[in-house]
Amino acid sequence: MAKLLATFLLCTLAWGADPDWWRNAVIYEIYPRSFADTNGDGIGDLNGITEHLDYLKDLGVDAIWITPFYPSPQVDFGYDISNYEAIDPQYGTMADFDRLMREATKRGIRVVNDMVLNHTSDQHPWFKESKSSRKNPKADWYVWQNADAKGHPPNNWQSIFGHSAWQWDEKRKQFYYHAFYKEQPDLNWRNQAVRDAMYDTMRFWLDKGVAGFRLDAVPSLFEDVQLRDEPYLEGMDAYGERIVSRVYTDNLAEVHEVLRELRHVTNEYPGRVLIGETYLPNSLELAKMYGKNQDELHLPMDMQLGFLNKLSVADFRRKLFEAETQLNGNMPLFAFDNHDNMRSVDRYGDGVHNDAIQRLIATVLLTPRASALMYYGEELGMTTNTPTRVEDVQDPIGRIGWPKEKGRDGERTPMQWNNDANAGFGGTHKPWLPVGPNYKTVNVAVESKEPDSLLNYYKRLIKLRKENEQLREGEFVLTNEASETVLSYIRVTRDGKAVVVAMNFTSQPQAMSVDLSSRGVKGRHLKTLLASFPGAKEPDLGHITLPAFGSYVGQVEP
C-alpha cells in the first residue's frame, strides 16, 4: 500500500505540474505481447517495457500507449478482456505494473492505459450472470434481442469481423450483438449501470496514476434502438458478403453524451488525456468528438491524414488545411501507423526511395501542428511482414477471410532491438510471432551506431520539435498551395519569426521557392535545422532543392 500510495503522488505531481502537456505531445503505441520478452515464453510482457524506458527517454517521446494488458482470453489478444482490474498473468504482476509506473514517471514518460468500453469478453463475470437468465441483475447489461419469425437474427447487421454481428445463446433463447468477435459481446451503454461500472474501472487506474486512456473503438458504443437493416453498399468483402453501410451501428449522436461523462471522470484527475479511435469519414465529424465546448475526447485520432496511402500532394494539402481549419482550433492528434494496419513504409513506398519515403513521413508527422502518435518501430523502419500461409496465421480474421484478408500479424511481428536471435526480443523460446526478415540492418543498436540512421533522424526530429519555438507552439500556415510536386508549410510565430518545412513528394529532384513577405515574415536566408538528405545547403527562400523525396527544414534569417 505504502508503494502505492508513493505511485500515485509522484504521478500526481508530475502530471498535475502541466495538465496540457498532451497537446504537442509524442505518443509511442506499445504492443506488449511484442515489444520485449523477459521470461522467455515468447510473449512480451511489462518488465519488457520497463527494461527499454531508458531507449525511450532518449527516442524523446512524452507518453507510452500501452495496448490491452488486462486478463484476457486472447481472442483478440488481449482487447477481449475478462477483468478490467487485473492484469493478465502472460504479461506480469500488478507489481510489475507498479513499478512500471514508478520507473516511466523517473523518466518523464507518462503511462497511457488502454480502455475498452464497447464490449468485454464472453468469460467476463459480468456477461456470464447476464447470460445465465433474462431476470438476473444484469440481464440488460448486453445487447440482447429476440429472434425474427424464422428463428433468424434480428436484422443484416454485421460483424466488422466478419459474418452476422448476432450471435445465438442457447440458454437465454435469444441472440446477443457483437461488432467484433462473437466472443466480444456489445456492452448496453443504455443501461446507467454499466456506465457507472466502466467509470469505476477507469478511477481505479486513475488511482493508480495513469495520464490517461486511449479509448478503443468508441464510434461503436451505440447502436440503433429500431433495428433497422443496414443499407447495403456496391460490393463485396473480404469474408464474402454485401457490404453494409454501418449507419445504425456507428458513430450515433448518443456517443457524445458519454464522451462528456467520461471527461467529467478525467477531470477528477488534473492531468489527464482522453485519446479517442476515432475512425470517421471526414474532419466535420472528427470535429465533434472534441465536443461543443471542448469537453469530450482530448485528442480523437486523425486518421484522415495517415492512412491515404498514397503520396499525393493535393491529398496531404487538403487533409493538413482540413485538421487545421475544420476542428475548431483544437488540437489534432496525427498518427501514420498503428496496430490494425500495414505499416506505413509498406503502404506509402516504392521499394526504391523507401528511406528517404520514411523520413518523409516522419517530418509531415513531426513537424504541422499537431500532436503525434508512433508505432513502436516505426522509428527503425520496420516493415509489414504478412504471413504467406493460413496455417500460420495468428490472428483469427486472417483465418476467417484468407485469402482475402490475411489479418493483423504483419504488422504485430517483435520489436527489432539488434541482430542476434530473434532480434533480442528476448529468449530462446520461439517468439508467438516471427521476427521481421530484415531485423540484421533494421534494429536498435545498429542503427543507434549510424548518425545518418533513420532512428537518429527520428530523434534528431523529435528534439527540433521540442526545443524550436516556431515548431513547438507556431501557427500553422500552408505555401506554395498550386504545387503538384512539394508540399511546404510554415510554422510562425507572433513575432514573425518562421520555419519552412518543405517535402518532395516525387522521385525526380524538385526547385520550390517560397514567398513569405504577406505572412509579415522578414528574412531570405535559411539556416537548415534538419534534412533528409547528406549535405544540405543554406539556401534562401527564392532557391530550395530538393532530391527525390526529400525533407527540409529551415530557419528563416535575416
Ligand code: NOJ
Second form
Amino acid sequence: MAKLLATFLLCTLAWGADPDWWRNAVIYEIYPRSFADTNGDGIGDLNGITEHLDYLKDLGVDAIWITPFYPSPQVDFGYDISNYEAIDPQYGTMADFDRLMREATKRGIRVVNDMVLNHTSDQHPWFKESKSSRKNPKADWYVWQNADAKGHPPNNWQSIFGHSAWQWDEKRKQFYYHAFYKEQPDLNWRNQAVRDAMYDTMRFWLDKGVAGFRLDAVPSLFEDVQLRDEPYLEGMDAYGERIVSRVYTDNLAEVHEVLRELRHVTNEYPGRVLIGETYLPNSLELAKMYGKNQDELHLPMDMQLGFLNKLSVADFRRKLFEAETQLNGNMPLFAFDNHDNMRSVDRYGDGVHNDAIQRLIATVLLTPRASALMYYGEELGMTTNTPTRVEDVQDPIGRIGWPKEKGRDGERTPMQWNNDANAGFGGTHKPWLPVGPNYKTVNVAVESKEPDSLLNYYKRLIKLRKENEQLREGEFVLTNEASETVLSYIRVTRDGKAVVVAMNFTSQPQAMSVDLSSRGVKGRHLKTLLASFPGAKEPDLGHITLPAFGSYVGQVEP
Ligand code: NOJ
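Write the structure block of the form predicted together with this ligand for the protein whose form predicted on its own appears above.
Everything in the complex follows now, all chains and molecules, and the chain you saw is the first one.
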C-alpha cells in the first residue's frame, strides 16, 4: 500500500510538474506479447518491459504506450477485454505493473495505457449478464436488435473483420452488433451507465499514476439509431463480401460528446493525456477530434501522412501543410508504424535503398512540429514477416480472409534484441510468432555498436529534437514548394534562427538551394546537425546535395 501511494504521489508530482509533456513528445508503442519474455513461455510480459527500460531511456523516448495487457481470452490479442481492472496472468501481476510504473517513473518515462471503449470481450461479466435475458440490469448495455421478418440481421452492416456485424444469440433470440470480431460485442454508448462504468475503470488506472490513454477505435463508438442500410461501394472486400460505406457506423457526431466527457474525467488528474486511434478521411475531420475548445483529445493520431504508402513529395508536402494549417494550431501526432499495418519499410521501401528510406521516414517523423509515435523495432529496421501458410496464422482475420487478408502477425514478430536464439526475446520456448529473418544483423546489440546504424540515427535524431531550440519550438515552414524531388522545410524561431531539413525522395542524387531571404533568417552557411549519409560537406543554403533518398538537417549560421 505504501509503495502504491508512493508511486501515485511520484507520478502526480512528476506529471503535474509539466502538464504539457505530451507536446513534442516521442511516444513508443510496445506490443507486450512481442517485446520481451522473462518467464520463458514464448509470450512477452510486463517484466520484460521493465527489464528494458534503460534501453528506452537511452533511445530517448518520453512515454511508452503499452497495448492491452488486461485479462482477455486473447481472441484479438488483448483488444477483447474481460476485466478492465486487472492484469492478464500471461503478462504478469498487478505487482509487476506497479514495479514497471515505479521503474519507468524513475527514468522519466511515462506509461500510457490502452483503453478499449467501443467493445468488451464476450466473456466480460457485463456481456454475460446482458445476454442472460432481455430484462436484466445490463440488458441495454450492448447493441441488441431483433431479427427482421425473415429472421435475418436487421441490416447490411459489415464487421471491419469480415462478414455481417450482427451475431445471433440463442438465449435472447436477438442479434448483437460487433464492429470487430463476434467475440467483441459493441457497448451501447447511448447508455449513461455504460459511460460511467467505463470512466470509473479509467480512474482506476489514473489513480495508479498512468500518464493517460491511447483510446482504441474512437470513431466506432456509435451507430445510426435508425439502423439504416449502408450504401454499397464498388467491389468486394478480402472476405468475399460487397464493400459497404460506413456512413452509418463510423465517425458519428455523438462521438464528440463522449470525448468531451472523457476529457473531463482526465482533467481530474494533472498532466494526463488522451491519444486517439483516429483513422479519418481528412484533416478537417481530424481537427474536430481536438474539440472546438481544445476539450476533446490532446493527440488524435494523424494516420494520413504515415499511411500515404507512396514516396510522393507532393503528397507528403500537402499532408504536412494540412497538419500545420487545418488543425487549428493543435499539436499533430504522426505515426508511420503500428501493430495493425505492414511495417513502413515494406510500404515505402524500394528494396534497393531501404536503409536510406528508413532514415528518411525517421527524419520526417521526428523533425516537423509534431509529437511522434514510434513502434517497437522501427528504430532497428525490423521488417514485416507475413506468414506464408494459413496454418501458421495467429491473427484470426488472417484465417478468415486468407489468402487476400493474411492478418497482422507480420508486424508483430518478437523484438530483436541480439543474435542469440530467438533474437534474445527470451527463454528457450518457441516465441508465439517466429522472429524476423534479418535478426542476426538487425538487432539492438549489433546496432548499438555500429556508430552509423539506423538505431543510432534514431537516437541522434531524438536527442537533437530535444536539444535544438528550433526543432523544439520553431515554427514549421515549407520551402522549395515547387520541387518534385526534394521535400524541405525549416523550423524557425522568432529570433530568425533556423534549421533546414531536406529529404531527397528519389533514387537520383539531387542538388538544391533554399531561399530564405523572405523569411527573415540571417546567414547562409549551414552547420550539419545530422545527415543520413556519410561525408556531408558543410554546405551553404545555395548548395545542398543529397544522395538517393538522403536526409539532411542543418543549422543556418548567422
Ligand atoms: C484497433 C487495434 O489497434 C486493433 O489491433 C484491434 O484489433 C481493433 N482496434 C479492435 O479493438
